[in-house]
Each structure stands twice: as structure tokens, then as C-alpha cells.
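First comes one chain, alone, set out as C-alpha cells in the form predicted on its own.
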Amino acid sequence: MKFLTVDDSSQVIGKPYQGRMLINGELCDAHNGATAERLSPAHDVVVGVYPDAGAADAERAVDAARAAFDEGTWPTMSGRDRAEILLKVAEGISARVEEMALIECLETGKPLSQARGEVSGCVDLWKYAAALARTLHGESYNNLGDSTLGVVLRQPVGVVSMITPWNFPIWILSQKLPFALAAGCTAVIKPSELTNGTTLMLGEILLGAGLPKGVVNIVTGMGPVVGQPLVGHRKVDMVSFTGSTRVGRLIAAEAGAALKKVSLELGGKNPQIIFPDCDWDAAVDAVVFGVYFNAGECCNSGSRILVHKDIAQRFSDAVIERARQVPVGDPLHPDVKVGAIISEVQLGGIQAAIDEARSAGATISLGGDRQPSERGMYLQPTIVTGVTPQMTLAREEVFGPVLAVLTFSTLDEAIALANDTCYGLSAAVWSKDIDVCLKAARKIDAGTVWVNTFLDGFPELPFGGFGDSGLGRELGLNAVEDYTEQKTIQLHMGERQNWWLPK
């Protein structure tokens, strides 16, 4: 197995980041002047050094937000208006792809070309944001009788606390704010602790595209300290959450309490079905793709694959052949394709997975052990074979480059063990039979069942899960109306007749 490193690579990362928070149209240190240093998983080495806030900064931010939404005139701003400026946004990024790359890379780990496609990928979802902002509309009901109008308005819903995670932290905060400011809502963020970097970097680019001061306000700090009062906080209307299904359990009960809406992209336990006449090379490719891609850190990740009894043998050969060929190493090497793992509580958390697989009686068929490296934390691309339905590797999430083998016999079989997870988030079909495909689609239970294919998106469509994966839907058409609220106006025409008097 290949792993890889850069000569110096201290030239390249150069001094720490310096980021400071956003509130109130300011860019601030923290109310206690406490900072917080995050070091880099790879490199070992200081890469960021960031506000430590308190519970009276999260007020603030709140506040602000609050007062944003309900003096402010970024509710009421024309469609058009709002699109220009959220059009701005998308050109910052734009303008700054290199260094929120390098940052993405630093912090969490992933390989800086993957980091690259992260945050060039962004740039799409707010200009698919500033489309809808301007095709936002209410209905009209013209079918109610001679006296009466029906019109149904979309109001934004109010201020939004969001709360997002360190493994994709440009991109998943980019399927949420966007959307939200383009329906006129006003947000507080709170970005992981781990991964703050890319997140700052926005606040600039929001000041800098005219945002009116208070409508985005940036928080970072720890999770108890800084998130917990933005999920009950009374001044605050919606949650929008991305993270574990432990946490997000927790939050909807405390946002439900107060009768919040709120909005969860939790985990996945996410199958890829292989049959018999599957493309061969396309399939092997992508499963260690789906499973090895950021380093598996990834809810959608295709950390299980269900493969037909008849091929099972031959096809785990070549996907443990494919894997091993996967550069694994410094996430700044150009190859590199697996890098670091975000902490080593998450990386404790994978290698306890590996060994309850391997004492369960499943064999540990690639890697499995820590990658031995100078410095940083990685793991080696790990294949598991032998996993029975019942093991906690074919049913829980790892989080980590894992890859677990299971067998089926027919198509009613495969479905029912995609199904035997308390997960709905994703999926894959390979065969070239259509119907067989479509059945399967059509039954198993996920928000997204890709076809031949894998881990593929786009802004037009839909993103969320069933069951332990969340509630609500990201992406797509819907994805501003959910940041809505409706309200129906029923006009009336004419004299009323008055219900006590007798016609």
C-alpha cells in the first residue's frame, strides 16, 4: 500500500490562519478574548487559531440576527436583490478557491485536490440559490366562488441557527445558507470546533458581497458552550443541523420542546448492490471510490456493498486488488487520495469497529492497523469480508475507510438487507438488467438510490434521508421554500352576508 509524503511541506502551509468572527456586519475576536488552535491531523502543526466564544457571544449573534430580520430590509428585499448579492458571494469564492482549499486541506485532513473540488463545487450551489431566490412565489386561487380571492404567501421563516460538521464544512454550510438568505431569512453559524477555517473565510466574503450587517453572524467556539443556546434559543425559528444521529436526536427534542422547526442530515450506512452482470470495471471503481473517498469521513459514504453469491469471490479480489493501489498519505502530495483522519478519537472510534468485526469472526481481508507515519494520523485503506447481517459493521456507521462484504442470493434478498439498517441516506444498483434496477430503487428506503453510478450530485435534485438519516430535504426546487413559512390571505368581494339575518 502506497503512502506518501512532501519533501517540506512547512512551505506550503505557512503561517496560521487568523479568522475571527462575524457579528453584527463586524469581523470580532471573542468576548473573553479567549482563542482556540487547531492543529493539523496530517502535519501536527498549528494551521488555525480562531475565536473561543462564550455563551455572551452567541447572545450577541442572536441578537443581531434577530434584530436583522425584524428592522432590517433583507426580508423584504426584492428577489432580484437578494440574487445579486448572492451571485457576489459565489464569484468570492470563486476569487478564493486556492486558499479556502488549503485551509479545508490543513484542517480536516482530506487530500487538497479533493478540498479544491469541495470548494469550486460551492460556487454552483449559491448560484442555484440566487435562481430560485428570484423564482420564489406564493399561489393564487381564482376557483373559490364569485366573492372570494384565495392568495397562499411564502414568508421567510425567521432567523436559522446552523450548526455544521468538520468533514465537509464549505459544502454542507453552502447547502444551507444560501437557500435560507435567498428566502429572506437571517442566520447564525456555528461551525465545528475542528474545522473552522473555510467557514471564516466566508464572513469575509459575505461583507465584502454587501451583506447587510446582522444577516449572517458566525460563532465559533465549543458545542455546549456556543451551539446549545442557539437550538432553544427563544429569538431563534428554525435549526438546521449536519452531523450525528446521536446529536441530532438531542437537538430535535430541544428544538420540538420549543416547537422550532428544524431540519437533520445525519448518518448513513449506504449499500451498493452488485449483481452479475454489472459493468465490472465501473462498479469495482466505484466501490473503492464511495468507501475511500474522504477518507470515508462522508455520511454518504458506501461503507457496505452487498454482492451476488455468484460473483462475491472474484469481485472482492478485485476491489482488495484496486485498494490497494490507492495513495494513501500527505493530503498536500498531488496523488494522495486517502489522507488524514480528523482526530484520534475518531480514529480510536474506527479501530474499534475493526476489532468487534474481527472478534464477531469476520476477516480483516486489507489493512486494518494504523498507518505508521512520522506525524499525523491515518489509517490503512481497510476491506472486511466474512461480515454477517447481524455484525455491528454491517449495521452502524464508521465513519472511517472501511469497507464491510456481504453476499446475497436474489434481488428480494439484497433489498431487504440494504434495508436492515436503521439508515435511509443512500444507495447504489449495478446491473445492466432496467427492471431489476428499478425495482430495487423503488423499494429500497433512501433519500437517494443512484443507478450504475455513484456518489454523483447535483444542485437540482434533492438531498436527505429516511429513518436515522434526518428529516427534511436539502437541494432541489423545495430547498428555499423550506426556509418558508406559508400564509393564506382570503380576500373577500362584495357585501357579506350577515349569518344571523334572515335571508
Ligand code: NDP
Given for the second form:
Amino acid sequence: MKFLTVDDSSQVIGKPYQGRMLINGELCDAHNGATAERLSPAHDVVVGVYPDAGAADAERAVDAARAAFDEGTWPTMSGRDRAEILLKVAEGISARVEEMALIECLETGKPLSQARGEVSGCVDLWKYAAALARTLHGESYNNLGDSTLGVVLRQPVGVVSMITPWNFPIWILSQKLPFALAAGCTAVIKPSELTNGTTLMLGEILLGAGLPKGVVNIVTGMGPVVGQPLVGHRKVDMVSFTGSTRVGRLIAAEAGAALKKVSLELGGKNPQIIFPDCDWDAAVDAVVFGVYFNAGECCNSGSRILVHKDIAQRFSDAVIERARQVPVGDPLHPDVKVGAIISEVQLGGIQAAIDEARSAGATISLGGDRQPSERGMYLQPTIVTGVTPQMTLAREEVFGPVLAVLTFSTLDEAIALANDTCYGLSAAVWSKDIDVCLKAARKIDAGTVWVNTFLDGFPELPFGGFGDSGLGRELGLNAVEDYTEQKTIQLHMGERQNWWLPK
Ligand code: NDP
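If the structure you just shared is the form predicted on its own, then what does the corresponding form predicted in complex with this ligand look like?
Okay, now the whole complex, with that chain kicking things off.
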């Protein structure tokens, strides 16, 4: 395995970023002044210092968002004016790509090159949302008879709580926030306590773009302390969450009890199905990319492959050979493709999953151990062969650079295996036979099925999961509509027939 280091990263890292929360149009600290430090998981040095907020700060943020919605101009402003501000935010992100990518890299441990791609990709999400702000419309019904005209309005749903995870902090927020803003909603955001940096930088950009006060509020701190109060709060109308299925369930239960609209983007155990007639080189590359991108800390990770028995040995050998050469190491190194793992807890969980697979009789064909390093937390790219469908590794999300290899004999068996988990986020099929690809794509229970590619994405295409992978869809033409309520207005013309007339 290639492990790459950087001689002196301290110059690049510089001073810790001192981020501040955004409440009611002002950058602020926690009410009691408490702060928390974030250590880079690759460098073991402090890279960020953030307010460690409490329930009182969450309350202030919700109050500000409520007031901005009920009394402010944002919900009724024209789509054109809202779009102007969203486009200014896009420009603001564009101007700070390097700065945001660096903090994203330092806090998540992902390669800087990849963080750059993530941040610059967000610019397009904000631009797409700006376009949708101008096209959002309701419906009219002129076919209800001579005396009736029906009009269906789309109104912003209200105050939206957004709770986000640590794996793609600014990207995941940009899948939610600009679309909610385009609809005319106001928001309270709670990023993961591990990765506050880019969300707080976005707060600065929102201020600079002229967003009215209180429209977006950001609170930082621990989930159960500042996240939980945002879920069932009577002043909140909708909750949009991305993260683990475990916390997603808690949030759905609490939001459900309070009868709030909820959208959940949760985990996955996404299969890539490999047929003998696949484009061999492209499939091998996509398998390696699919599982090691973002060190496998990705809801869309291609964490299991289902390979046809006739090519299983040869294909697995090719993947192992390619994976062995993937450059791992300091995420600041320009050639690194797999960086550090987010935390010791996460690393321990990944190692436990590998150990369990070993005990269940699977073979660790590559890696499997923590990568020794002077600083930081790394796991060797791992491939586990001989995995059977009953093993936990075939069914549960690991959220690390661990590939499970399973085999199949027929298309029907491959589809059954693909569907044999509680998740349904994404899948891929690799074959030159269009009948095989289409049958698989139609039968697999997943929100996205890629054919002869993996992990491509466009703002125009909806994203979300079946089953335990979540509720609702983000992105796509309907992304803004998800943040609206429909209101029916029925207009009567001419004389109305009485129900009853007193004699
Ligand atoms: P969590 O689901 O625990 O956290 C996601 C967000 O929810 C964070 O902002 C977290 O806050 C917040 N949160 C935690 N508890 C509550 C609560 N009771 N009420 C409201 N908000 C809460 O994910 P983790 O970050 O802990 O990662 C754990 C596992 O989740 C991973 O191993 C992976 O399997 C999965 N995961 C899946 C993701 C996906 O995209 N599908 C993304 C990230 C993780 P905080 O952490 O700051 O306390």
C-alpha cells in the first residue's frame, strides 16, 4: 500500500478557524461563552474553535427563524429577488473555495483535492436552486364547470430545521438550504459537531449576500443538546435530516409525534452488480472508486459487489490489485485518494465490522488493519471476500473503506441479493446487455440505479432512498416543492345555489 506523507503541513494548516454562529442576522458566541475545539483527524492539531451552544441558543435561533418567517419579507419576496440572493451566495462560495476546501479537508480528513471538488460543486447547487426559485408555481383548474375556478398555490412550509452529518458537510447542507430558501422558508441549521467549519463560513457568506436577518440561523453544539430541541419544537414546521438510520428513527418518531413534515436521508449498503460482459477496466475502477471515495464514509458507498461466479476470482483479483495501489495518507498531499478516518470511535466501529466478518468465516483479502502513522487515524483499504448474504458485512453499513465481495449465478439471484438488506439508497449494474441492465434497474429497490457508471450526480436528478435509507427526495425538479405546502383556493362565480331555504 502506498502511504503518502507531507513534510511540513503546519504552514498550510495555519491558525485554527474561529467560527461564530449566526442568529438573527448576527455572528455570535454561545450564550455562556462555551467553546469546543476540533482536532484534525489527520494531523492531531486544533483546526477549528466553535461555540458549544446549549438549548437556550437553539431557542433563540428558532425564535429568529419564526419571526423572519411570520413577520419578515423573505416568504413573500418575488422568486426573482430570492434568486438574486441565492446567486450572490453561489458567487460567495466560489470566491472562497480554497479556504472552505481547506477547513473541510482538515476537519473531515478527506483529500484536499476532493474537498475542492465538493465545495465548488456546491456552487452549482445554489445556482440550480436559484433557477427553481423563479419557476416555482402552482396549478389552475379551469375544467370544474362554468361557475368554478380552482387555483392551487404553493406556499413555503415555514421554519425548517436542518440537521447535517460530518461526511460531506457543505455539500449535504447545499442539497437542502438553497431549495428551502428558494421556496421562501426560513431555517435553523445544526451541523455535526465534528465539522462546523464550512457551515459557519457559509453563514458569513449569507450575511454578505444580503439575506434578511433571521432567515438562516446556525447553531453549533452536540446533537442531543442543540439538535434535539429543533425537532419537536412547536415553532418549527419541518425537519430535514441527513445522518445515521439510528438517529433518523429518533428524529422521525419525535417529528411524527409533533406531526411535522420530515425528510430523511440515511444510510445504505449499496451493491454494484458485475456481469461477465462488463467493460472490465471501467468496472474495476468504479468498484475501487465506489468504496474508497471519501474513505467509504459515504451513504452512497459501493460497499458490496455482487460478481457473477464465472468471473468472480479474476474480477476480485483485479480489484484487489488496483486497490493495493490506491494512495492513502495525509489529505493535504496532492496525490492522496484516501485520507484519514473521522474519529477514533468511527475507526473502532470499522475495525469491529472487519473482525466480525473474519470470525464469521470471511477472508480478509486486502488490508484489514489500522495503518500505522506518526499522526492521524487511518485504515488500510480493505477487501473482504467469501462474504455470504447472512453475514453482517453483507447487510449493515460500515461507513469505512471496506468492500464486501459476494457472488451470484443468475440475474434473478443478483437482484434478490441486491434487495436483501433493509436499505435502498443506490445500486449499479455493469453489463453491455441492455435487457440485463434494464431488468435490474427496474427490479432493484433503490432510489438511484447507475448503469455502467457509479456515483455520478446532477442537481436535476432526485436523490434519496427506499426502506431504511430514508424518506423523501432531495434535488431534482421537485426539490423546492418539498419545502412547500399546497393551498387550494376555490373561486365561485355567479349565483350560488342555496343548500336550504327557510320556509
Ligand atoms: P448521527 O446520525 O449520529 O449524526 C448526524 C447529525 O445528527 C449530527 O449533526 C448529530 O449531532 C445529530 N444528532 C445526533 N443525535 C441527535 C439527536 N438526538 N437529535 C438531533 N440531532 C442529533 O451520525 P454520526 O455523525 O454520529 O455518525 C454515525 C454513523 O451514522 C456513521 O457511522 C454512519 O454509519 C452514519 N452516517 C450516515 C450518514 C449518511 O449520509 N447517511 C452521514 C453520517 C453518518 P452531533 O454528531 O454533532 O452530536
